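Heads up, the chain below is alone and in the form predicted on its own; it's given as structure tokens.
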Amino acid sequence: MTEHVVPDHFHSAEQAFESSKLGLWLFLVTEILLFGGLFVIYIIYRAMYPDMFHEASRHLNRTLGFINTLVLICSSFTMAMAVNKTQNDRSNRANQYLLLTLMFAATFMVIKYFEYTHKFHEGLLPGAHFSFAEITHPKADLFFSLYFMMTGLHGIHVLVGIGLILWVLVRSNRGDFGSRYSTPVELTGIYWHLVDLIWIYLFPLLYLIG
């Protein structure tokens, strides 16, 4: 394992870790507030147009949404295992789990790409671009505006997570992490679990309300 040098402004490696963890949790609070605002908007409009939300949700692909939910749950497990193996100085196994997490994340984005492509083709688009004739409710575009806003923002977070996991994997592969220093792996794991948790809320709100 490569020797980790504690920055001068920290008294110890433990203090550096706790400070990094606190900083990440503060950042995640802002992320929760961001998605929380969207959830509030969703609740308000769903209360205003319940029939439209039920009708529009039936045009989402629940099978693909369910598969993506399973994919992210599996990715949370592999990420947790990667952290565990890193902390126990089993870097080869940690690298394998990180690679699996990357594959699950990429699978999620590929499935989401096919979902989006189908909706573009059908005209299930946000705002003035909505052109799907089978839904006659005048506010149907509102549901898909929220759908693309919420799932699109989540997708951006998945892409950020992919970048972080790839960065951690490269460093882990060259021996930067182990029982004595695993902070980046742990913090990436915490971020990734939040990304997965947000989707677990999005899936029933958007796909199952019908």
Given for the second form:
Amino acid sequence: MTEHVVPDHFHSAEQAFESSKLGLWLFLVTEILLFGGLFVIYIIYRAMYPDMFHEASRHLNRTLGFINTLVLICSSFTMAMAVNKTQNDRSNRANQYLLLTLMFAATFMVIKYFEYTHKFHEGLLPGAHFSFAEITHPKADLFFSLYFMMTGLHGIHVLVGIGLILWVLVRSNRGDFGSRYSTPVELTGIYWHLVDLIWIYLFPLLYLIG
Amino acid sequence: MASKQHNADHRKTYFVVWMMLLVFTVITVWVSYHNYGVFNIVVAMGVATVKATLVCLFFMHLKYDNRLNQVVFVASFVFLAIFVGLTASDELFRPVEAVAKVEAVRPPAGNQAALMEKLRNSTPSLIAKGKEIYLSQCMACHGAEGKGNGPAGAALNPTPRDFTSGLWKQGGTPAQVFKTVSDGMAGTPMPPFESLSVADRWALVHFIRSLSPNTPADTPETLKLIGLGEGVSAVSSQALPEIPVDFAIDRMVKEK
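Can I get the form predicted in complex with its partner chain as well, since the one above is the form predicted on its own?
Below is the entire complex, every chain and molecule, led by the chain shown above.
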């Protein structure tokens, strides 16, 4: 077990933690606005081609999207529990919850993989690669450009999250965290909840309201 | 920092929030299978916002965080609301742009384009008709069998085309042959046959091509030669291009 040392430029562990957390919140603000740009593109194209969005969104797999939403919500819960257990000095339980979170995250990516390969197979692709005969609207490729851009960017965030959780799990397993110091676990948790939060909007926008 | 009791309360909260999120997800999916018109969007976005708020307040601990972090994070949603809200208020409530159906944008003679479209497909009767015209108009130079060896062609330079060779100087697609028959071939004795009707010229094209072993099909490029194909053709009123008024006027000015 390595004891965490508070850097010299902070008065206290409390201040160090609060500074880190403020930094993370600021980062999340930029994330919200990053996805905000995509939401604005979504609104503009949807206003231009409402019928096309209606038709194209029917070709997304609603069941898989639904399952993935449940999976991410569960992963958010297990993540919150992992943070809680870490603060209570119950590292073993925390590790179990972190492992569960990882498994949920991996499940999400596996389901996403099957969704993507199915789309590739059908020719439901962005831009000039679009080759799907059942949708006749000439601009249908726009919907799939947006679909892949939005879910792809979100998927990258999930992958980053998986990396972070793995890192936190390794350190937690080493005994780095406890009630005295749990900053990485908490911040990874907050980031992970944001990934969930973004999906909460992506799911209805792309899969449900056609 | 936090008491045991406090943390136990948190766990209970997490569990309740988790259950609520699952229930809300089921609700929003269930609603999506029913058609309530505009309320589908309202419900879907409303439920998503409730879920997002729950995640923020309890999972992300924003409810218990210090005021600075709360202000920072909520501010991002204020800006997002401005960004999304103003865009939506513009895009969703625009008057439907007037769509012009301007006759002048169509090819000069709409009926002629339709006729061309119909005649450019070879039929046995067209070929038979073409043979008659060929024997009266073309045989003298191109020969009775189309070998380019007609009595009047012997003295010509270059010699008339042997249609059975499969070679074409200006291309062998229907549109290209039609253009050659109509306009003739500059620099050769091949004259234009504009005096023949469009239907007669097409009949000729199909007969001539029936002699050749090399009969490529038309592409959008070759169709443009005869004023058909992408961007030019509007055979039926259904296929009329829908373009805004100012753009149509622009096009008309350019055409005149």
